[in-house]
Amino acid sequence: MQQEIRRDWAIKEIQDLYNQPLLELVYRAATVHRKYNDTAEVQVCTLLSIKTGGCSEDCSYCPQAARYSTGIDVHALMKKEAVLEYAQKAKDAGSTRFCMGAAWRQVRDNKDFDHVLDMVRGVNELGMEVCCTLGMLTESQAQKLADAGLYAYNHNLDTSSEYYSEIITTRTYNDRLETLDNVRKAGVTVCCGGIIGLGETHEDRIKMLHTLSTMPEHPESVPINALVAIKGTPLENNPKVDIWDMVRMIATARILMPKSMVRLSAGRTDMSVAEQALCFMAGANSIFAGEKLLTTPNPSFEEDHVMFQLLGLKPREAFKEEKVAEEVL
């Protein structure tokens, strides 16, 4: 019998979960994971930067912020044909979700947005779950994306509300929450998580997990990113995130949000297969595949295929939730 999915977690409860001995935490998370999910199944996603660099935001970790000198070249919005060609290659390599990222502060109602809507329709026609991360959205823009066939929208909280202004000053935490609310109203699934290694405390991580796990609906996808320190950004000298911190975050997220896809995201290039296996055991059931995560390195499709074979993992099919719901009806 599955326990009821809770959205009323108290900070103290999350602290107690997060701070318990690591092996006990992993065992508990793995037990929850097995109850709610097919543990041999991992959602494979590909992320493409369709408009790179020149962003007006000041996110301290981001190489695409115009105010930092990081060696990232600014590229205008890609052509639809090139994006669909990349999406087809990702699909052929085993990806079932394709995410398009644009380095914008917010979406504007202009020709570029019309082109993105066209891309969304095109990727949707390939039979892939299509996701976008484009910055802040209004309710009407979220609805336009939904009407074009958008399946998911990524908009990370990054960290706790208390620490947020230490990392970003050009927008507020409430701006983030408002966009997520607009996405929900449009009936699009939510992809929302955070980054560890920004200089935050364990308490900040716990508070971020509290915000995510007490939303009216848990995000369907929760990316857990390890900071990739980029030369030229304010956080370029931050120490590498310890693997045990990643495992602890993933395990806690899995217990709090049993049915969410917990995504092992940025920082995977620095992890061995054994370390990634620990993350899967702790409840991660989604990865980004392909050579790049927007502008930072990522393991290749071939490397991931070898890892899947070794660990006995298989890619999750696209639109699985909807197919299961249809079978029930």
Second form
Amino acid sequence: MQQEIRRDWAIKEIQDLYNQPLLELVYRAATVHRKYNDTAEVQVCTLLSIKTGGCSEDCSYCPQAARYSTGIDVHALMKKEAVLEYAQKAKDAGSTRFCMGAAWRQVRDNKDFDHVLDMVRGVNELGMEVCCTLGMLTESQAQKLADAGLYAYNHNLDTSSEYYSEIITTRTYNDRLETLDNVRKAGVTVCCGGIIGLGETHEDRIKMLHTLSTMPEHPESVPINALVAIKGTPLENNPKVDIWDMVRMIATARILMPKSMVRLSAGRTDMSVAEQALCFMAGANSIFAGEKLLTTPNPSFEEDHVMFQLLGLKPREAFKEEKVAEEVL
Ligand code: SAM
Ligand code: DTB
Ligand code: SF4
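What would you give as the form predicted in complex with S-adenosylmethionine, now that the form predicted alone is on the page?
Starting with the chain above, the whole complex follows.
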């Protein structure tokens, strides 16, 4: 019988899980994963940066912050037609979730937001799960996105509340939590995770996992990003994230949040197929696919197809739970 999903994890319990011998941790995470999920299935999401660069925030990892010279191509909001064309291509390549990202501090109630609502409607009509990541949202903006058919909203906590001000000073952890709350109230699913390699300690990682796994509801998806160190940002010289740290983080997230989609997110171009296989073994069941994340490179659809064949993985269908529910009725 499946155990209940827990939301009362203590920091000490998480420390004990996280600090186990690595292979023991992977074994336990793999066991939880088998119990709750189809381990052959991996959700394939495609990202598109619909508004690039020029952001007023100072997130010290981010190539899109206006205050750092990172050499990215700054771009105003894309046209709906071009976005839908890209979404269709992603769908044809086997992607079932399409996530649109904008380099905004927060959403404003203006024409641009109306255009984004239009894009959400359009991608929804293609039969894909639509996700957005647009910065901070009010309750009414979250509701408007929900009404347009938004399936998920990505808003990361990135690190622990204690370490947050070392990385970002232009907003607070509480601002982040408030937006997450607004997303929940609007009935949109939550995609919320973090980045490792920011210079945080293991304790910070454990605390972030504690915040995520003790929320009133677990985020439906939890992206775990490895820092992509970008020239021109304050973190440009940070050392490369150790694959074992990535595996440890994914495995712990899987045990704490058995049913959430744990996404092996940024950093895959630096990982071998063998290393990614370990992450899937440890409970990762989602990836971003397509040549680009938002502004940085990512493995191609073709490379991922070869990896899926090799590992016997298959892309998860869109809206699967709803489909099964309809069949049962
Ligand atoms: N502006 C919105 C926001 O901050 O929520 C949406 C876009 S923002 C680029 C989305 C997420 O990308 C960030 O929260 C962060 O976790 C991740 N990210 C940004 N730059 C990254 C990098 N260099 N390496 C890894 N993850 C990164
Ligand atoms: C998430 O957790 N990772 C994605 C998505 N959510 C929006 C973004 C990763 C961005 C990596 C840097 C870039 O490509 O600009
Ligand atoms: Fe980058 Fe988002 Fe921070 Fe802006 S708010 S600098 S886009 S992570």
